[in-house]
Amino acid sequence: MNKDTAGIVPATQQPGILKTLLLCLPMMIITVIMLSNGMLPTEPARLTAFILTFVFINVIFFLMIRTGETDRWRSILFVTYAVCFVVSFIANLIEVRGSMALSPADIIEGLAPCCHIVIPMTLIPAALTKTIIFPGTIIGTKYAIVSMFVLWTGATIALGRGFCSWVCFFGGLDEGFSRLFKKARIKDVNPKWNYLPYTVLLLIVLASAVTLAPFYCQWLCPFKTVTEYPEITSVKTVIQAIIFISLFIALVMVLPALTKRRIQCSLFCPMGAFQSLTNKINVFNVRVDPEKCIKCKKCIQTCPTFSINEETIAKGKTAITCMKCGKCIDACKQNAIFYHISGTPLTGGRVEIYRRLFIYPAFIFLATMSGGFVQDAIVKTIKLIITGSMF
């Protein structure tokens, strides 16, 4: 056995149901907080959103620690937030403005809501001309600017790119379709693939630049379809919405199916390949043991986003592209992956102790975006079957 691993304790060790009730005991505490806003709920069916989504949440917690499987269980409260997310944010939007569509009153006004993905095009506008490119407020609301900077600016010093699997309120979206069918129809993607999102990356911050507008937001953001859009008001939106839409089909639904990965996330998003530089300074990151691993390629075969292949492999690491999922992780039947602390060593039985150091911080953010759009779904859907209107 390589000494750099003697000693780990396999991940198939896990813990009782007390310890593992113990170990979850901050998590109920941190979420049943944060849920209720430091009061419980009085309404009927908010109260009943309220105990559905904290038991949802801790069940999946609970799961996380006892079986020792990180993906599996993540994957489930991820999908099911992005989903939440839509449900609850274009009930809100027909509810206020009465459509989706963004007025052109709207943008004047500064209503857009402000998405994490604004983020690269505001950077060089901002030191250039000190204003702020995106057409929303600053602060006030949840999707203000400064909301966004800031939940942005801490998961990315918690997480790195752990960002895009355990907080993009848009990234569920793409990993429920890869997970629609068993197999994939599409096994082979060339590896070029892989440069498109730095490619995506330096033209949507160099067109906003020179444009002083969110180029992505305007012309190339999938999500559009299912968040706010442009109004249909001219022929320029019209092209507009067929972009969005071809694109939301093709990269979130048809090749995440297809290919059993994270399409969108991995080969074309501008913010999945800002994060990736983010995985650099990032004190988490995942590790591999060349000496424990037996070459069944099931790493590289389910990675979502193209972070493992041979050449990773014999270096003992992933690509800096990698989500931090754990998808591999849980793959591995040999236990030659594991979640790691840069500058600590992996000798000693540390593996699970490392993985619960990172998963603790990662989860209190994914229960911290998911909680409020789980519940207010809920709410919504309460109120669809009782009254036939979710308003």
Second form
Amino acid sequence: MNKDTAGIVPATQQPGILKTLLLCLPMMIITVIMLSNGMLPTEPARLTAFILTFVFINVIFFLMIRTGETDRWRSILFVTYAVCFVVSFIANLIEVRGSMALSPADIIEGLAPCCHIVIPMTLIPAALTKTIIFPGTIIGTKYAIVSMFVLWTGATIALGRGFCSWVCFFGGLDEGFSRLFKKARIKDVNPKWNYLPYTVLLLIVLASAVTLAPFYCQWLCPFKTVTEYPEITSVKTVIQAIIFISLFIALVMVLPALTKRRIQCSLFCPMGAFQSLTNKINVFNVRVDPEKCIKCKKCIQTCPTFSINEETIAKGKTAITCMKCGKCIDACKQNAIFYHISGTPLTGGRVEIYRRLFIYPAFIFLATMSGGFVQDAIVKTIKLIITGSMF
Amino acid sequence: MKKLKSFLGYIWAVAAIIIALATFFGQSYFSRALVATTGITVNPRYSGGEIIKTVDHGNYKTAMHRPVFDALIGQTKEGFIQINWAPAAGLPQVISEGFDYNSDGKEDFIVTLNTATGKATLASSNPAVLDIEKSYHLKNGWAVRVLLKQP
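Could you present the same protein in the form predicted together with the partner chain, rather than the form predicted on its own shown above?
Full assembly next; the chain just shown is listed first.
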């Protein structure tokens, strides 16, 4: 085997247990600090949750390093992250507000938690009016608007569109459903649908600027179904609820399950489209060695985001929609696909170094973001089992 | 040149690890710095805008926000003004209070709010004051938005 562009580390090159542990040590230290916020919890439920989360996250990272497979292990944590996010978020909403519904009073009090999908909609109004068109708090909470901007900026510089597979707390839902069945029931999806997210992005950016309201949040976000939704007080809010639930069922549940692709993330999400455009400032990418490629099309079939096709393979690249999940890299038996760092040579046996240099920052984001929600979901579940209530 | 590009690539890749750590460890600092640098606030359509006048009634306080006509560029023809009353514990069952929102020395409207039911009524003496938009039961008080048009 040519080690120049090895994707999965062959058995002969796999690091031994000791070397793997050494490579995992920095992540263990980082996750201890991040998960505990610098102080170990003393309450038994929280301590249990901390230990379980720490072990789970670090076992995932250990396996990533040891086996050389990325997506196989990332996916487990990514889906867990999304599920725990939903459990933790809904439980917190009910604890704080008594309901998942966002009332008009909550809106004028700025009690809506902000998510990253809001960002593209706020940019034009922010530039022209110096205000954010979102009914949240500017600073000081986990879901504050500016905190979300800081998180997005850091993740975009570090990972580019890798954000969608390593940081986004919604993506795992889509991904989870896309892995429900072994085989795809719908195999052919017209590539023209790839333009839809850019259309949605353009529409929501313009509509939000004109109406000075986050249009996507008000009308199109499927994830309102599992987070918060406008209190049902009028025909308008009924229509909004119907749209949210319909989009969630179609784009996050049914179509991903039938196609085995991340349909919401790749064919609808405006944030994904936005990340494709901002990806250029990032140094990591996925490359294909056309000479090694035997055109088995395994990567084309497995790519969850329609980011690799015969045309991109011939160019030795993936499309700008690539979320750097690593699924094609894991799937390629010829080791023709690999993570790469812009500017560095495509040959020279450094492929595993490139991969590690990518998964360290990517995993720091995933571990830190998921860690809080996984711990919180475990604590809530323990409380539910012991006391019959999550609070 | 190739070596330099390669070197810079590695530097950037290692910097990504530092950026990832800085994003979380420095989130609070960066957030404060961003707010201080840009002076960004929540759009007044949501927040109600800056408070321009407060009246202390002893058991409770009235806060009058500035009239909001903010558009993406320029101003809209119609807007609103928000009035808040707090704390909830000190509010009487019925509040009736007059307001001079344009500071011309004349009362422009009187809002009457039933804090038990949330029903609000408006008595306008200025043609630019249109109607009650909505009353809001806040965590610690009440708010009313009154619709306005540009004079």
